[in-house]
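To begin, one chain is listed below as structure tokens, in the form predicted alone.
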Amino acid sequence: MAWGLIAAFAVVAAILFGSRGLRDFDPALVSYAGATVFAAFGLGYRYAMWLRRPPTRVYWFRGWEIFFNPKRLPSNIAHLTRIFWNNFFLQRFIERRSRMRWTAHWFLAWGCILAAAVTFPLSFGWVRFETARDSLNVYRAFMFGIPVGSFHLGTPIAELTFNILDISAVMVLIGVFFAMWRRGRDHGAMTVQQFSTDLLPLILLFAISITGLFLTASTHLMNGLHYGFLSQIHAVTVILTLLYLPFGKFFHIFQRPAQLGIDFYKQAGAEGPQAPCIRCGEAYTSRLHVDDLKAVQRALGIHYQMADGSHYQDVCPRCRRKNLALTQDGLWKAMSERGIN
């Protein structure tokens, strides 16, 4: 609860500060801002609960410790840049699974990122536009109350600025199409998919995008016909998505960056001392991984300490399989000697 309230108050403080005490805040967008504050509370609450799990907590703090190690920090920053380019910009982490999945994910991800980069600053009052005092054909852009540029109507910059949300909506619709196309043809995905976790997020993204495009169509093609009704429908879809954000599949947007630490963890483990098997003597993983795994098991109340003081995690997987086979063989022999079939 505390972390959720901290996240919510941080958003409120950012709105107050960025909008210069609400002077640049548009009251018509108060519902969007309110839903965002609630979403921030839910995200902070759930993220804190997620970090309370012993495995997540150990890997989280260990990842930060490894990344900010003074001796490794320059190389870690360079490695983070490569990871960011491959996994964030190119979305290659999902390309390994299938080309269709990657296409859908890329359009969905970048369409949502583009829309969020525009929508949240506008709804918070961080960015605003107004016509110039000496010309109605010139728009001035302000960020945090500071003028950052101007452009004339009818120019490419003006068209891009006024239609950037339409571009993001088209990108999201393309992603939704490919995602639904894959799910409709992949029998494996159809057997395990669930409405609340697999289909509802796509429906929400489709609803936001299509109602946003309807607003543009009403403005440019229908002389503003039903614009008020369409704007309310669009607001409802956006607000429902924001309320759903912390509790559904969209939460992985905030979980996924934490997985970048796994690469640093593996790299540090490979470069550090290795753990030899107490049975065969061969190294099978990093000492860092074994020690952290023991700590996680102790936190979970799992005790694999053996009678001679050694630990079961100090045995390599191959020797564990051998021990299992030897134990089963011994039990079969004992049962045979006692005449038990």
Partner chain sequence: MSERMFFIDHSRCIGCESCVQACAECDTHRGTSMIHLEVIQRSESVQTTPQVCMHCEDPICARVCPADAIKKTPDGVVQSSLKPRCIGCSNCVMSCPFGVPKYQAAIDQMMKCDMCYDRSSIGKKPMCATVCPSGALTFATMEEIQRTRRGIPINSWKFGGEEVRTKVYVMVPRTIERVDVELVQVTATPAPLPEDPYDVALMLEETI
Second form
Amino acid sequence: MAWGLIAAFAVVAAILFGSRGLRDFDPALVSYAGATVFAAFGLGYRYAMWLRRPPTRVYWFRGWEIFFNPKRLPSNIAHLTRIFWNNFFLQRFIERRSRMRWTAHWFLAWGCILAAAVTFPLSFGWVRFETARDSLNVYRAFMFGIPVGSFHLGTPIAELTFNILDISAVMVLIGVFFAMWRRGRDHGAMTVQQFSTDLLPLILLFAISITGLFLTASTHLMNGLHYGFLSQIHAVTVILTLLYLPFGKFFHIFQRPAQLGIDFYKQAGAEGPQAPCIRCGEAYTSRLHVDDLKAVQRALGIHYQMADGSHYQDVCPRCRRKNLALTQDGLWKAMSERGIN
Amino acid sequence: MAKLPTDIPTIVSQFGPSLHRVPPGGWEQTGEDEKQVKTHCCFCGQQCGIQLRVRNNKVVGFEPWEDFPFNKGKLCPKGVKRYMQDEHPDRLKTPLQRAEGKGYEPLSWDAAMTRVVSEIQRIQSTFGKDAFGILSGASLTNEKAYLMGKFARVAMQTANIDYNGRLCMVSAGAASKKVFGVDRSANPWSDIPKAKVILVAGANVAECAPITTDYLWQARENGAKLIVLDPRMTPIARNADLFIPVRPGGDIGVFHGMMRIMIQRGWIDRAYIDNYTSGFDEYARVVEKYTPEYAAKIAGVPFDLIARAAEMWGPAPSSFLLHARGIEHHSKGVENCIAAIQLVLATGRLGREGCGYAMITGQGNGQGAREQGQKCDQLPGNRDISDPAARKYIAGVWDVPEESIPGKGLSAVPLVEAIHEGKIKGLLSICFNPTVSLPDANYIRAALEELEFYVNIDFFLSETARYADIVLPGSLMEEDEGTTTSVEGRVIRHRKVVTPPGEAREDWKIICEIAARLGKGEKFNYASPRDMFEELRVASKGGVSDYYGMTWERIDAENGIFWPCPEPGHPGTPRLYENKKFNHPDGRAHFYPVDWRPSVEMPDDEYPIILTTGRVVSHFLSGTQTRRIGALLDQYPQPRCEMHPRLAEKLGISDGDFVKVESRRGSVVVRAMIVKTIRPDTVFVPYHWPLGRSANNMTIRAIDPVSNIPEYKICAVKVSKAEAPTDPISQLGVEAGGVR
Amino acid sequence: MSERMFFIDHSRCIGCESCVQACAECDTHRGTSMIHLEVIQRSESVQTTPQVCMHCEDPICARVCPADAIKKTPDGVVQSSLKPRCIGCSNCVMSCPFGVPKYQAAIDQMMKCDMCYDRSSIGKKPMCATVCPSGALTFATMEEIQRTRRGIPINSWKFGGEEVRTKVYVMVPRTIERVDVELVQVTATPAPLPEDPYDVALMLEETI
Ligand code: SF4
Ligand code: SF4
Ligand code: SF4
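Compare with the form predicted alone: the form predicted in complex with the partner chain:
And the full complex, kicking off with our chain again.
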């Protein structure tokens, strides 16, 4: 709860500060900002809950510890840049799962990121545009109240700036289309998908994008027909999505970066001593990993200590499988040796 | 003239074997199947039911067929991945002709046919009808097997037709015929779980007839004792109640050793023997010789094991014998089988529930393809070609003069020997890859080089097809329809799933067209395989394997019919000999006083080790098909030489070393696999690979005098540590005969 | 018909790998096989063993997952990691008492046997348990198993101090109620052979 409040307050503070004490704040966007504050609360709360799980806590702290280890920091940063490019920008790891999935996800993700990069600063009052005093054709952009540039109407950069939300909406729609197509055809996906976790987010994104596009259409093509109504609908879809953010599938956006931490963790583990299996003698993972796992298991109340003082966690997965079979087979062998059948 | 047109790596680069790993459209391809067709696996005699999934006339996957009673959806890995032979990049889609120095080039069907027919006519008119031989296959449907026999006798009028079932089932068949007068497993598989003791002799069930495993385990669940005879501890032997690691070729020592005890202890059925059999006394006299010492010496195992086997088998209330190539692939294969079957007959435990015996057919249609008259000595219906009555009947069915039907021809090995000697000048082969599958492979390859003209019908360019002048693209099982007869004697239906790709044609259309061009069109005027079945049915009428009462509709409706089914409405005969009537003129079963004799080549000082050969679970026969399926090749990529650590130590060999296995006839270099699960006097090399990896480079071209089966299971070799080979063949992919 | 369940009898396995081949044909993970097939120690024995997910009642794999990525469906099937969540840490791989989850390096994700959820969730048998020729893997009703097997199915395990109950059953002799797992090695059962089995000449002595 505390973390939720802290996150919410942080957002409020950022709005106050970034909009220079609400001077740049656009009151028309207040409902968006409010929903964002609520979402921040939810996310903070959820994140804290997540961190309370013993495995998460262990790896979260271990990850940072390793990352900030002074000896490793420079190479860690270099590594981070690389995986950032591959995993965040290109999302290669998804491509390897399925091209279709990757296409869908890439469009969805970058559509959303682009849109968020524009709308959040706008609704927080961090960014604003105004026409230049000397020419109606020149727009000036302010960030945190500081002028950061200007451009002429009709130039490509202007077109881009004003239509960026439309572009992102189209990207999202492409993503939704691919995702829906896959979910409608792939038997595997169809059996495991659930409405609330897999389809609802797509529907929400679809709704935001399409209503957003309608707004543009209304302005440019239909002389503002139904503009008021449309903008209210659009606001509702956005707010609903913001409210859904902490609870549904979208939470993975905040959870996912932990993958980067695991990357450092694995690297550190690989460089340190390895753990040999007590049955076959072969190394099967890092000492660090085994020791951390034992701590996690202790915290979770998983008791793998064996009667003879050894620890089942020290048996590699392959030996666990073999051991199980030998045990089961041995029960039958003992049976037939005793002549009972 | 038929030396290879160019070097082997060049041929391999054009025609494979190459590996197919991904179904059409990729693994991610989803969506609805157009249809799922119920048919059967083509990769062994068990003929498991399977459904193939089809989209756009392409086989894209499989779905288990759980309602088929034999396998109930079960499949071995070959069955699971069999669909990967469809849409294969190596698939032949046009006729090919040999192009000197280049390999092969496509030509039109008309040109190919013209060439084939003119060569047949030239050779037959110059050297006589019998100078053109035919080698056919046991993985063909009954209809095609029937067609091949008729084609040889009516269209080509050559006596020299034989088939690769000669390498598989003939010892078992001949033995059953001698003892009971019928060549078929006596019981359906459903009898196996009902038996109280089961003897598995020379059958690596887990790898060569995997589906039978569940029947064995089920019997054990019901309290049966399992006895396994094998020089290697196979997966089923591991769980057997008694494993007898018999020396290759020593089986009669076990069988007769058991029988001697059984006679002494009164564990035979005197009344049954007196009333329904003949010849027991002479047999018993021979058995008398198999004292504990003698039996143990022959079998190469402590007598105690033989005694325990007798104690399990002798007094049991019900029993089942299963035998396969381990006792059959010998120059005394028929005698081995007779000795085994007589353990069944002397106890009178057959012809009833849970009592009987079965031979495990290996090839796709191992049972059916040997009944329809493509053996050199048989006419359809399992009829003897030298029996005047049989000739007369079949001449009537074919509407030809009886004297126009040639007499007995040469069986597979002598036929190839006749080629080597220049007596047979032309060859047509279908569904047969003798350069990999016949013994003494160097000799076989040399023989093929002697041919004046060779036409090969196949769907892939097999190692043997490389010697052909003309290669005609035929059909896969799923590209044609027909029936096969499974290991149980159950006649079942293969359905057409897709049409042959490109210009490839159904095999039967190719054969019928050659017949027509030879001027015999009116005798081969079939519109479909169903017409052939209708004729086959009539041809088999009154024969031993009588299909007369069957129709395709009934086979479909009843999930197969067991022969004999002599008239319409007859339910078929799942279990033979229920009425204790046997198919000899005297109505009795016959005992034979078979005695052990040495194999043709026994180990000696120079070649001191026994080589035995066999199969692995992921490959089928000569590997033409399974070596092209990536997932199956990965499972067992290259042959290895299994040897016991005691032998390995003596030879200074460690696990994974390259070893040269060498006989008087040839050698291979493969990796050693050191295991305690084989006898220390024996090494094992599986035979699915060609050229420098072919186990048949070493095997001996000796055959059983009655069945003419080659002696694959024993020859003498020496084994030594070797360097990694560097010759061009060894550098090929393992699927093509390379080694890694 | 009462509900069908998954039964394993490891001792029946013949190592044919049909299960491995068929697993890759299942729609939830086409092209990737999830089942494990172990050759225990080939130099000593031909023993092999399959391992599918046991679908634990309180899955340890899920408990140790930092990303909360492993979920059990209402019908008790423990699924592959949720793709948006799994961070590829391999905690589940290392902690599962049965050694089941597989870390797929290429996609940096854990995948595991999901009992062919596309099939079993609509009443079809999982692929491996349909094709397995030995019956080591069987999908049948409890009644059918009790009628046809000499042993009994159990689903209760103890690993050290940890008790685990599973949805999947394993066949054991009738006297056993729970398997307490201890470490065991394979013991070869050498074939009983006479003093000098090399001496083929013995065979020939009296015959020639
Ligand atoms: S090869 Fe034989 S056992 Fe394997 S699936 Fe095919 S028919 Fe069945
Ligand atoms: S068997 Fe292993 S992977 Fe399966 S549910 Fe249990 S802990 Fe998880
Ligand atoms: S299919 Fe069955 S017998 Fe074959 S390897 Fe798998 S579990 Fe073992």
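We call the rigid core whatever largest set of C-alpha positions still superposes within 1.5 Å between the two forms. No experiment lies behind these values; they were computed from the predicted model shown. Residue numbers count along the first chain shown, from 1.
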query = Taking the rigid core as the frame, does Leu326 move its C-alpha by 2 Å or more between the two forms?
reply = yes
message = Given a superposition on the rigid core, I'd like a yes or no on whether Cys316 shifts its C-alpha by 2 Å or more between the two forms.
response = yes
ask   = Is Ala28 one of the residues whose C-alpha moves 2 Å or more between the two forms after the core fit?
value = no
